[in-house]
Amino acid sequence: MIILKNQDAIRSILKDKKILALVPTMGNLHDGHISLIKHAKKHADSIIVSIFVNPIQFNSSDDLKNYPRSIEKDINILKKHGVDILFNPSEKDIYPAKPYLAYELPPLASQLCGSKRPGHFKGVITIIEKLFDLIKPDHVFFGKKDYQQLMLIKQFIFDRKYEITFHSIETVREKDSLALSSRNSLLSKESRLIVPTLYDTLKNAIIELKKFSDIKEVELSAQKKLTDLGWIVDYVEIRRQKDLLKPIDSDKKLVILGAAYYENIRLIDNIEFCTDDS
């Protein structure tokens, strides 16, 4: 595996590559990232993984400081799974000047996670634009755990007319259904026993919705259940799968999304479902 640290090196080595897949990450790799890599191998001749903890998508300096980093372990994982190139740049190399994004984010960017983390998605799309323009991938791979991010990047690709095939990959979970996340490594043993209740609460909310059909009541009930368990809830909302807008009566393909803190660790999750059990 080739490890590259700067943009000039990337431009030089990629100029002769044919079909290229990009898996963007912030490191501290886990089985969710490995799933993305395995899917990428089915579609490309060369796989490039980026590891860059993007400072401009963090809303808290403490969150940025505490974000888990494990570059040596990550390198071993990438080698084991046959990744061709690791791009691991410094902040100075990615942002030699103040970051600027000309793209106007859609209204969705200020909802859900965007309403609780102002500027977060602007930071996400800024780094994605830089990676896309630098690497020029044919395929990109993202996990469904970050459902809102996934939607915004798909829209960005469409709006900017990138010739990139976008792949959304199912969330990988622990045996107790906790969605894999780099932040899971920050959880205490005690917290780790409680945090699967986020997924359980979302799953039970779907059952309640199919019984009672009152979306707002189900959302509020789920929020209360999480609060009673000790979570600090950002939101629990039910939206349409296709665009994350609020559903109308005729919408059948929905997704329930939740974001909450447990002992200062912010976790997110979602479950896609159909109201008619199709």
Given for the second form:
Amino acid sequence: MIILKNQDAIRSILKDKKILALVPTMGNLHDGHISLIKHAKKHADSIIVSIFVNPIQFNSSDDLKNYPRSIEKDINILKKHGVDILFNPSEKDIYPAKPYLAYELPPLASQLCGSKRPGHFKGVITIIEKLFDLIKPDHVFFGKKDYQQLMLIKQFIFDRKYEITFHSIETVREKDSLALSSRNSLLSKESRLIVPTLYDTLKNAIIELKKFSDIKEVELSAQKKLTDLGWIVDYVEIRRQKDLLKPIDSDKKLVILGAAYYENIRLIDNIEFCTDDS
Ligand code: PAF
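Return the form predicted together with ligand PAF of this protein as a structure block, the form predicted on its own having already been given.
Up next: the whole complex, starting with the chain shown before.
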């Protein structure tokens, strides 16, 4: 595996790559990332994984400081899984000056996680634009755990007319259903036992919705259940899958999304469902 530390190095090496897949990450890799890499291998001759803890998508300096980093372990994982190139630039290389994004984010960017983490998605799209323009991938792979991020990047590719095939990949879960996340490594042993309740609560909310059909009531009841379990809830919301807008009666393909803190660790999760299924 070739490890590249700056943009100049990558420009020269990418010239003769045929079909190129990019898996953008912030490192501290887990089985969710490995699943993205495995999918990428089915579509491309060369796989490039980027590891860059993007400071401008963090709202709190503590969150940025505490974000788990494990580059040596990550390199071993990438080698083991046959990744061709690791792009691991420094902050100075990516942002030599204050970044500027000439793209107006859609209204969705200021809802859900965007309303709780102002500027977060602007930071995400800024780094994504840089990576896409530099690497010019044919295929890109993102996990469904970050459902809103996935929607916004998909929209960005469409708006900017990038010739990139976008792949959204299913969330990988632990045996007890906890969605894999780099942040899980920050959980204490005690918290780790409680946090699968985020997924369980979302799942039960879907069952309740199919019985009672009042979205607002179901969202509020799920929020209350999480609060009673000790979570500080950012939101639990039911949206439609196609654009993450609030559903109308005729919408059948929905997704329930939740974001909450357990002992200061912010976790998110979501479950797609169809109101027609029993
Ligand atoms: O999902 C992530 O890890 C990050 O938001 C991404 C897409 C790599 C951008 O920094």
